[in-house]
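Shown here is one chain on its own, the form predicted alone, set out as structure tokens.
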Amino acid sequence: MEMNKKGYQAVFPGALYAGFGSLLEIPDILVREGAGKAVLLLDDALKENSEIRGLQERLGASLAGTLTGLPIEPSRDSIRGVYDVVLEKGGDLLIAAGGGSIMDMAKVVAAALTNETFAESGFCDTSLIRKKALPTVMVPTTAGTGAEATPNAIFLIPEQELKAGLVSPQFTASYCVLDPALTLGLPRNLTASTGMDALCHAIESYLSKKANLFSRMLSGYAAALIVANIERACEDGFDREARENMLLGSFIAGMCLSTSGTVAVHALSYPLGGKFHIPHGVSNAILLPEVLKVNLPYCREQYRQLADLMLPEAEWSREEKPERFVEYVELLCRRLRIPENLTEYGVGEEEVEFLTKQAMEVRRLLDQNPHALSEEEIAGVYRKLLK
């Protein structure tokens, strides 16, 4: 089994509360932290959610404010806006309830509020984060980005038509609350795209050059949990068991990112999100089968292992497992109605050179890919998705 032989480290959230009703733990968290001016960053889709309304009532005067109308794709300007509001309110703890963008924004703001020079850098230079961030409570409402479990934050750089990532141990959540009730009834398309994003995290972290025994234990289990439940969750948005398992699988896959990280799928996805604003989970899901094909000659053993973990009942010979694994992932995307190409998002042949150059700049991820992708191979992946 080829994997990184050097030492490794992992950064995990401080505490986890999971299961139906776990949202009720948040008032006690505020008491434990001595927080009297919590600020809630809330996804607009949850403004009328009864569970959230109940939380706001229980927090009472300890909730200094609720911020809504937050952007789907945070930029430095929008982060600055949230930072200014929280600073004005004297916020001493941040609660983020929503998808990855809401949680990433909370991470950056929490660190900036205790590290003024980081804020003054335009939220760019994480080396300036030297003090502990404000306490954060991450409440994911999709399954998902896994952002609640990572020390990463993704934001849009409009002038470069690119998405970029920041990494800091201080972005790691103080508390994660996984309450599946908040995911009940999510639309099928959102369930599919966010679920495939989580599966990408699990598979990519398993294949990463930085993969290790610990990360593969987590990523293999996460991948198995996701594939066993994603189609059920899509078919019945109120399947409580499937929803709970998807939320847990997404969280575990996210935990892998601090120790092994993602690879080429995410590297090629960032330019698509930055220029064409394709939802992150959708672009990852579109890219996954083609990137798996390019990596196939270099990952046959890892694909066999993933096939055994994800599909233990499959009666495939050892020799055919790698190809069958790739075929399975491709067919899963079709069953989940993931778009098969990029043309419907306005991507044409004339954009391939730009996308390739931008992807080549994402060295943090490409350098961990099990195969060193050339410009020609990256361009080839994009072109195959134009047909």
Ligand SMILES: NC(=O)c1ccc[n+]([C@@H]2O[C@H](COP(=O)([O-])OP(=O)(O)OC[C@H]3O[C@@H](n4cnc5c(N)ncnc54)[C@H](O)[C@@H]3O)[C@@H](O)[C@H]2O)c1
Second form
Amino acid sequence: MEMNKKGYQAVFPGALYAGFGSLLEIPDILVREGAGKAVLLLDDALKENSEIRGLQERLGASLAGTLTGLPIEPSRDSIRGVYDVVLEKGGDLLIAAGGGSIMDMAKVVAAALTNETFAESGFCDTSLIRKKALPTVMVPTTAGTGAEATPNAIFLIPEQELKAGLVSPQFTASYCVLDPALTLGLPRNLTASTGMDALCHAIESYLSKKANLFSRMLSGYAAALIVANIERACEDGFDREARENMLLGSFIAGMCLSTSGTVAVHALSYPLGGKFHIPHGVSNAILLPEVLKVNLPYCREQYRQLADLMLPEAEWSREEKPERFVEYVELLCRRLRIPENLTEYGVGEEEVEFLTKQAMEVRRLLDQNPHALSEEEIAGVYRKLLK
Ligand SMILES: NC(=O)c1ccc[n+]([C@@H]2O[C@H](COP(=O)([O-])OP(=O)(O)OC[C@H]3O[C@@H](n4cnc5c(N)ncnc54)[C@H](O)[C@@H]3O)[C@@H](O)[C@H]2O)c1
Ligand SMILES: [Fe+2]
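Mind pulling up the form predicted together with the named molecule next to the form predicted alone we just looked at?
Time for the whole complex; same chain goes first.
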């Protein structure tokens, strides 16, 4: 048995409300928190959503305001504007209903509202977050980043053409509300790419050097739940069971991120988001099969375990299982119509050096990869993805 001598830690949200209709628990949450007024940060795609309308009506005068027009895959510069508006509205609890973009924004704003020096640092220096953040209610509408379950927030830094993560225990949600009704209208392509992001979280956290028995219990279960439901959710967006399972799978995969984190897929993905603005789920999904291939010689046993958990009915011999597992993931991406190369996003051979240098800087994640990837191996992954 693998033992981690240093032990491990995990940070989890305060409370979970899940299932169809759980959105309507929010007014009670306000009462429980003794919060007088809430501010809702809402993804534009949900502006006309009937469940959200119902929530707004029920909150009535306890809703100090709803902010829309918020940026998708936000840059750090955009936080200030949102922070100023929330400050002016004067709420004492933040609700974020949207994908990772909206939830990450809410996390940082909630911590900045009680930690002025963090706000003054341009929302950069998380060591200045000393006081408890404003209570937050995270309502994911993609399935997803799992951002509702993590202490991370990811922003674009335009001047460096890079995306970077901020981490603070104070970014952890006070409440998570997983209401699958909000994901019923998620279009097929977003269901596929955000679902693959969740699968990356599950698989990468299983392979991470920081993985432990506790995190593997969660990541293995999340991976199985996601592969059993992702195609169903793509084929029929109104398949309620598949939507519910995807939302739970992405939440559980998110819970693994605070304890074991992601590895090379996410590390190589950041520069693609930073410079080419490829959506987070799409760049991860494109990278996943190739990264699994470079890691293959070092992860044969983990791939066997993942295959057993995710595909219990596959009749593969012990010897062939790791290769068949990688082939399965590649085929899944194809069936989900994930783009197969980076060329259509404007990435050419001349960009490989830049991308490799930037990826090499994402040490936090690369150091967790089961195998220490060389510069040549990273460049090789990007090259394989050029047409
Ligand atoms: N904090 C974390 O732990 C963490 C983890 C992974 C990724 N991220 C970050 O999260 C962001 C990506 O989040 P995401 O993939 O959830 O997508 P997103 O929030 O960027 O949204 C993607 C698109 O989906 C639309 N959308 C969202 N919900 C919808 C719904 N129910 N119906 C129809 N359209 C809907 C949005 O309007 C947007 O156009 C990136 O910035 C990424 O870096 C954060
Ligand atoms: Fe991710």
